[in-house]
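Heads up, the chain below is alone and in the form predicted alone; it's given as structure tokens.
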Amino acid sequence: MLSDARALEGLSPYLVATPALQARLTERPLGLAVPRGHCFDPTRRASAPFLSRLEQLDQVVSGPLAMAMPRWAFYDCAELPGLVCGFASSAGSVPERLREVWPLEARNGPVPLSMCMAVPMLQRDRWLAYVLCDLHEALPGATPPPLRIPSLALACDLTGARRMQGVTQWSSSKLAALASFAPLSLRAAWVPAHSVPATCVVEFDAGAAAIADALAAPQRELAARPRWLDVGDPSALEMLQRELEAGAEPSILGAPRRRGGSRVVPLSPEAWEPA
């Protein structure tokens, strides 16, 4: 399914999931074989070194943003009820510059360079992807090419989800990766229950055609003149949330852009007029 497998040359997919879940997943996601040594059961002691490396990856990428996850959250919220997947390199192939910021306790075994966490939702064939990162975020050029979109596509194909939900902060660069699957149906625009209220919840088609489109053209041209949302304006986000709660159904049409000094997101252009 990858249009150019050479882009991932030297990397292999990995999977963290219980055996019961592994048996239900796609055998060759994106047309790639997951090496036997890259499948990890979180209930086995032998998986501990790789799971520690996932935590190291999160610390490198999310630590500077004060968004790093505690170890228990990895286990309770992803590794046990759902899955963690992404792309990995062999320890011996990790560039020396990465070792300066990422301590590796051994030079054997796979080293995760990207990560997507996904958990099943109550609705059939629907999953939530709530962590998506790669080392390219913290160290541009460390993982050519950037691996967030392929990692999200990998999670979609592994799970066989028809619809995928995503949650991220409006200010996060992860929104651009989610937008590769645009249009994204917006479910929430301002979430006071979250530690960062300026968070959005989106839902999108995760079928084979959507995966192929996301991988082939991650940043598509806008087909219509959009309504631009300034995501740095809390009042605009709260107003959009009120529209959603009143019955509006806006969609995100593409990745965030810079306009002047603002970061803006293109929304479906239909004007909302409450009844």
The other form holds:
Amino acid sequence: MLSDARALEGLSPYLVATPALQARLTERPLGLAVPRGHCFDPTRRASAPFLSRLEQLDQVVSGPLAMAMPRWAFYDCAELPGLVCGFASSAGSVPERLREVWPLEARNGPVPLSMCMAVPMLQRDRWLAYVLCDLHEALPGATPPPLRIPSLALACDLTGARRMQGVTQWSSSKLAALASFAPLSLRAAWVPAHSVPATCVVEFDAGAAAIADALAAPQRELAARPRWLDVGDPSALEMLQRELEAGAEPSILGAPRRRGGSRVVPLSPEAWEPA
Amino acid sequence: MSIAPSNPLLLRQLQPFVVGTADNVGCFDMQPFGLRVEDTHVFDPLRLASAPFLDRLCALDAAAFGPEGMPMPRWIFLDGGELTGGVVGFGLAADALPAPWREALCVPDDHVGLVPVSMYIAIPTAESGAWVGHNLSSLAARVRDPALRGLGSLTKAVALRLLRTRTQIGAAQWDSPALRVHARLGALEVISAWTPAHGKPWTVTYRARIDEPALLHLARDPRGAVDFPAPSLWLASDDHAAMGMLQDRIEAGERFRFAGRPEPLEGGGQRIPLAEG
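Cool, the form predicted alone is there; where's the form predicted together with the partner chain?
Okay, now the whole complex, with that chain kicking things off.
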């Protein structure tokens, strides 16, 4: 299913989930075997070193944004109810620069280079992906190619979700990874409940065809002439939120891009008329 | 069946609330034990109008756990509970709050509407009816007021009913007084006794089977009842070595259950009765 297997050369998927959940998941996500040594039960002691590496990965990527997760939240909010998955390298083949920035406590075992957290939602076959990161984001050039899209695809396929929700900041590069699954139905555009109100909540088709499309052509041409949303403009985001609450059903059609000095996102044209 | 906690002031004075998306709220039992959740006390985290109330939930979390506790970053409230599952609790109108409660919760003078004084946050799992409970907060932990006695227990019981829970999974520190609340559900199965995946490895992960007598017992309703096996060992809440040995035995295939509620020890800490099998 992966179109560019070279991107993942030397990497293997990993999975953190309770045995009860592991038994429900797809056995060969994206057609890849998850090596036995890359499956971790968070309630077992032997998993601790790998879980520490996940925490380190989160610190490297999210720490500078003041959004690193406390270790207890990894456990309570992801590992117990849902899963953490991504791609890992063997400790021996981690690039040297990465070792300098991210000292490893051990010299063996898998080292996670990307991470996606997914938690089941109340509606059957719907999951929430709420942490999606890779080391390429924090250390461009020092690591393998970007792994967020394959990691999100891995989560979609593992869970068998038909619909996946995602949460991200409008300014985050994570939005481009989510947009590989476009169109994204917008559920919220301005979220005061979040530490960063300029956050969006989206939902998308996570079935096999959507996964294949996302992996094959993450940056698709826009089929329709979009309306462009300036995501650096809080008043525009809040206005869009009010439209949503009034019943509008806009979609994000593709990845963010630069226009002039602004970062803009293409929305479905019928979605939004500025006042 | 209705519910009658041993402290009648709780239901006389406080009103239930729910935080959840419209999709999720549609799946809940919005009249748990016959208690009606007013429409104005249902808060959608994806709506602008919910923001002032959600601010107050963060304040409750901070007040309940205190500076030494594990306050939850605001975004984890959203991603880790409000979107996937729900938050259920009790509150009181701002203009009816006793002064010590208002002070403990740092309620601004201009706040109007409901102020939460307790909450239970739960996340669904892939197993239908099975939830992970990840936060139980009560103002009773901060303010010594007889009117609040039993609030945490009642909140958890009502929340589990509202969420239509059949199995509850949770994690708590062995030395946490909250474990006495959780153990009111009966013979909790110990999934892990020493949990390095948690920031505090002296954490027990447990699973509880939920039925009506257990919920009533949790809520301190005299009609509630649970069964415990006879204890075969006692675990002191500061004995990390014993927790590690217990974990080794669990990982080797042995099973343990709570054989009663933790007993406070003179000088601090508690001891927990356990049974094999």
